[in-house]
Each structure stands twice: as structure tokens, then as C-alpha cells.
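Just the one chain here, laid out as C-alpha cells, in the form predicted alone.
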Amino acid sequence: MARQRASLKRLSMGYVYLSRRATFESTPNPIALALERLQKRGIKPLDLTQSNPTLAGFRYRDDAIRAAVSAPDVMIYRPSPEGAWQARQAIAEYYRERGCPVEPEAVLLVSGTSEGYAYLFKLLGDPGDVVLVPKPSYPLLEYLATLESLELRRYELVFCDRWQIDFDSLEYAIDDRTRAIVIINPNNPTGSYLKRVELVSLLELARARHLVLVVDEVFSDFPLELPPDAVTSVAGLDAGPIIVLSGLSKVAGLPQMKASWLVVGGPNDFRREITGRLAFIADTYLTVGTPVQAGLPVLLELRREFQAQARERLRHNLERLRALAATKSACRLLPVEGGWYAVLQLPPGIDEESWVLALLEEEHVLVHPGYFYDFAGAACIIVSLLCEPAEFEAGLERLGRHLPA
């Protein structure tokens, strides 16, 4: 991933000016330059960032997903602002194998979880509102609240022996202008699960200070070290202001089909008012295609193939990698609770980006850097569990002709 800081001043074209949510002047950073250099002479990295599933030598029930997407009704078109009755019922079932009482009434389909964002921050703020969510995590949420003409502001999540909310940097970043506080459950790239002592703190916070809790669980069918304390979803929760995002990408291995959701939970009230205005927005897009609206109860049924090779492989990754971190006395393999992703803690005094740097230009290897994510304090590297195991260990082993002993 080429992370690349956007510049946001007004653009003048000389007969035109350009919104600055949409003006992002932007230049490769020196590792995206660096794999541009190493293709052009023909090389082609071990990539230990590869986290699509499609790309990664899952096996597919191929007949069975086209045949899915290929029904006869797929032909005639029935617009839905929720989204179909029959994939909104199936998406309510697996939830309630989980053990979450979500009804179909809560649910609302949308095309992919950034669409999901997207509509969430039209709802509940206005240009010049605040947003928060945790540090570190993905950068995406910076360029979607940017484009709904949002401010974001980041609270932290703390590592001592595990990943926790600081919530004194949450309470000190909440102001007249916050509207929500989103929470990745299991969070990208740390792997760390929400807390039940975190959730009845976040719950009496927003209740308290009038905020919704958005929950990113498109990781939380992948638990890997799995506390006895962790909450591995809060859908069809009524205890406060909650709305759920998920999707096929992760939970089916599918991000070609384009099919996510919204779950609302919450008291009554509350979930009246937010799933008609949500369907007033996505009545306004209509962006779910009929085809995977209607293949969604097979697609979703066919989950539990893809989760159980998914799930061998990121123990397998994890427990190579385990191994790796154990022979290198100066790194540290932080806990990885669920979710595709391990961070190694590099040692001391190792400047990030040239260490990466040097090890896609002298091994070919390619990793994250942590300052993709926004970590702070001691270096490290972040690596997907979702690569094929011979490639993925192919990798480990120049990495660890890297890495110090």
C-alpha cells in the first residue's frame, strides 16, 4: 500500500475552483517508488502485505457463487432502499447464529463498507463536525471523512501486555462538535477485541454525551488468541446508540461481490429514526446490484468453507511467524487476539522506513511500515497472516536475514 498524505488548499484552474474535499495533491512515498523501481527491472517481491482473499490461493465453491448471482429473478428489478427482504433475512440468521438478536428490520445493504461510512457521515454530522477513532488503525476513515467534509480526530489505543482504549485521550477529544466514535472490533493492524469493560464505558460515554458508536466488525469472524473477555460483536445490542458495519469481503472472502451492511441497534426510538433516514440517503444511490442482492443467502452460507481455510491459514502464519520473533531476541511479536494482520516490534533505534526500504531493496520483501497506521513510540512492521503459507514463509526467511539477531 503506497499511503500517500493528501494537501488540502483550493486548487485554482484558472477558470475554475475545486472543492478541497475532492482536491488531494498527493506524491508516492519513497516505498512505492521503490516497488516501481524493483518491476521495472522485473522483480517481483515476496509480498507479506497480500490480503486478498481471491489472490490468495483460497479454494472456491466457483459453480455454486456463479450459479448464486445467476438466479432468473436477477433480471427483473425491484429497487429497495434497505436492500432485499430475502438477503436482509440472511444477514439477520447470521447474526443470530453468532448469538446476536438482530431482526431484518435493523439491517440496511450497502455496496462496501467505505459506502457504509460514507453514508454514516452524511447522517450524523454536518460540514465541520467531528468524528473520532482510534490510533492506530487503517487510514482510509481519514479520506472518507474528508469527502463528507468532516473533521477527524484520533483518540489512542495504549499497548501495556495488550492493546486498550486510552479514555482519557477519548474524554479529552470529545467536544460540542463530536457526533460519533468509531471502534474497529478486532482493530486493523493490532488484532486487539473491544473489552466488555471498554463497552459499558463507551456505552455510558455516549449515552452521556449524545454520540453513536459505529462498529467496524468486518474481522470479527477471525479470532486467533481470543481473551476470555473480548467482545466479538455488539449487533442487536439495545444498551445505547450502535450501528454495525460488516460485509462479504471478509466474512465470505469476497470483495468482488460488493455487498456490505449496516446493522442499527440501540433503543427502539433510535433505531426508527436512524434506519429511515439511512434508507432516505441510500434511496438516493440505489448502488446494490440486484445479482449479489440476490445470491446473498447462498453467498453467506458458503462463509464457513472460506472461514475455515482462512482460519488454518492464520494460525499456520501466525505460528511461523511465532517462531521467527523467538530466534530474534530484539524484536517482539506483539499479541494478535483475531483478525489477518501481526505486528513485530522491531529493536530499538531502527528508523522505519529506511529498514523497510532496505529490506524491499536488498531482499525484496515487502512490508508495512508502522507509520502507515499512525503507531507511535517504538518501531515495527506490519505483516498480513492471509498470504499463501510457501510464499509467506519464503518471506520469513529472508526476513530473518534482516532482522538483528
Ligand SMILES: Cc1ncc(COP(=O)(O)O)c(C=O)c1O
Second form
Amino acid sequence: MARQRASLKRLSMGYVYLSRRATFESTPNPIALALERLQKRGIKPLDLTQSNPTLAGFRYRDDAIRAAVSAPDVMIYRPSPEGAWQARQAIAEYYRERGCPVEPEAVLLVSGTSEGYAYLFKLLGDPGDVVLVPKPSYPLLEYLATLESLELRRYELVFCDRWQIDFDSLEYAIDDRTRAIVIINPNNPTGSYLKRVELVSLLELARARHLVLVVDEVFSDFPLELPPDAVTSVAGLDAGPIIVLSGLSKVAGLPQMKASWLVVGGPNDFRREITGRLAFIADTYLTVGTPVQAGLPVLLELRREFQAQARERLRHNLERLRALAATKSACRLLPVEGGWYAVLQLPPGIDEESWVLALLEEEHVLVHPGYFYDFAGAACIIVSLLCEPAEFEAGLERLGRHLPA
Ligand SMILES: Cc1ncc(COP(=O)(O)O)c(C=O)c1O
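Now that we've seen the form predicted alone, could you pull up the form predicted in complex with this ligand?
Zooming out: every chain and molecule, the one shown earlier first.
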């Protein structure tokens, strides 16, 4: 989060030039600077942004995990661009269990969701072409698009009792260079799932404007206040050109394994063409390690234990946050349909960044300001519901002291 936006200027080092797309400002933001100052004073703030599951006190089956990635055949290198067949079968099975008709042939392994986006952006756009992403949402998308020389344009999600896609802003953002619409389902950090009517409209739009729907479902296994019209996954849907991204990082709480996947949906000719081309891109890099490919069926199976713990924790922490918000009538906790984050709107008139800095400096509690995720309108903060409950509760108590009554 210490990153800054790309400064689209060419950096000269005096004797060589670097590409514009990789020229990012490296000045840390004020919150990263304040954290550094606290660190120098030996102060470790309560971190309400912790969303790394391996540092959040979950119980993992260490022995089973180690055994899964240490089978004897991991000593042999037999690269396959799409990924090991057993791994692709296990992923297809995971989707079938969720009611999604996914065939192993439609699954392609990548080393992370970010790499999945990079492959898709290479495949779908030429330099200067446009991808549309939701606002607010996951900040890394800007870097991922810029690094592929694509222009990122935003369409709005609006909150009106619940979050929904503003189709006027979406259609307005589409032009002849637009290639794809990215949907995050459920979105980070608004937690909002795609709704059935929205999916129908998106499919119509994709068909009419020749666009691909890229749907990031890394958080889709974590529903909290799930509305009846939510679409929990679009994997395997043949109604239009849809590519789904997900991975072990969130599904099994194993980000260190570096194994994610793409699932290509849509009509047969689209599937064949896209999987073939993606395999060509993947063959150029061959990034996914043999041990994790071999272990993936077991690692994916172990998701059940992680997910049971994570869901319980997300629910518990959400309840605590709701109890706090109930005592602060000037604040508003927005509904959390799913995912790992919650959004708390601050009373009108508050300057988001100064408020978050003061909370950090005076109470030693770290939260994210809404602007990190491109929120417009009312000031808000974002907290991770995945935090260890003891730290979360201690943090909420101090947050409560800092919030106006
Ligand atoms: C919406 C979204 N997609 C993808 C990722 C990253 O996933 P991975 O660890 O597989 O790169 C994140 C990480 O927080 C995320 O919020």
C-alpha cells in the first residue's frame, strides 16, 4: 500500500531510459511514513488491515501440506503449459461441487491471480487498449494494466442500500478500444456480489460491444450476508465470453503456494481459441512450480478446514464491528455480503486521511482509508475481518474511543 500511481513520464538515468509503463513513483504515502516512524520508536500498532491468512492465527494441517508438496515425483520436470492434469481435474471438481459445470480442459494454472490478469491483458488488448474496472475496488489492478501498456478506465459501483453496478457509467466508459470488463465477485473491499439482473445486462453488453468479462472470484467462497439474488460464481457459464480467476491464496488460505487458475467459459469456439492462446502465453513463462502442481489436489481438499475457520472468524469479527457501529450513530457500517473486508462510513466533514493518521499516531491502530480503494463521496475506513479476534477486539476498542459518539 506504499505504492503510488504510475507517473507516466519516462525516467532517464542519465545514460539509459526506462519504459514508461514500469516507471512508478516510489515515495511512500503518509500512512506508510507514519508506520515507519512508529516502528522506529519500537511501537507495533494493532493492525486491523491484516489479511494474510498465514499470519492470522489459523490452524493449518502442516504435515499434510508439507507431504502434499513433497511427493517423490516432484523431482521430475515435465512441464505442461496449462498445468498438471490432476491439478486441473481437482479444480474442475471443486467447481462442480459448487454447482458450476467446469471441465478440466477449461482450467489453466498460473502462479497468482496477478499473473492471471497479466496473461489476460496480454491476450485481450494491444498497447493503448482499454480495460474497465470497478470503482471502488482492488488497487493493484491499475499497476497490472499499466504494466501491460493498457489503459485502465473505471466504472462506478454505487451504494444505495446495497452496492450495485452503475450501468450508465459502465456504458459511458466503453469505446472502440475497450476490450474487457473486470468484475470482482464479491468485490474487494465493498464485499458486494454480482446480482442476477446485473449478470444478464453484462452478458448483453459483452455481446453487443464484443467485450470479454473477466471475473475475479477469489473471495466467492466467503459469503456473509448473502442476498438471494447474488451470483456466487460464473465459472463454466456458456452464455457469453467469461473468464474466471481464483486461486489457493484465498480459497485455501495458502498465498505462499503461488497457485491460482483461470477458468475459460463461453461458447465452445471461444473456449477453444482462448485456452489455446493462453496456453501459448503460459508456455512462454512456465511459472507454476512442480511441487505445488503435484500437491494441488490435496491442498484444495484442505480448503474445507481453512474455510470453516475463516467463515467463523469473519462472522464473529463482523458481529463485533456491528456492535461497535451500533453505539456510534454518526457512523455507518455498510452491509457485508461477503469477502474479508468491511467498510465503515465516517461522520460527514471528516478528512479521511488525517483521521486515519491520527488513529495510527494517537491510538496505534492501523486501518485503511477509503481512498486507497478509490472510494468517492463519504469518508470511510476499511478493516479486515480476517484479523485474529483478540487483536481485532483490542483495535475496535481503541477505534471506538477515536470515533465521535
Ligand atoms: C480482488 C483480489 N484479487 C486477487 C488478489 C490476489 O490474489 P493472489 O494472491 O492470487 O495474487 C487479491 C488480493 O487481495 C484481491 O483482493
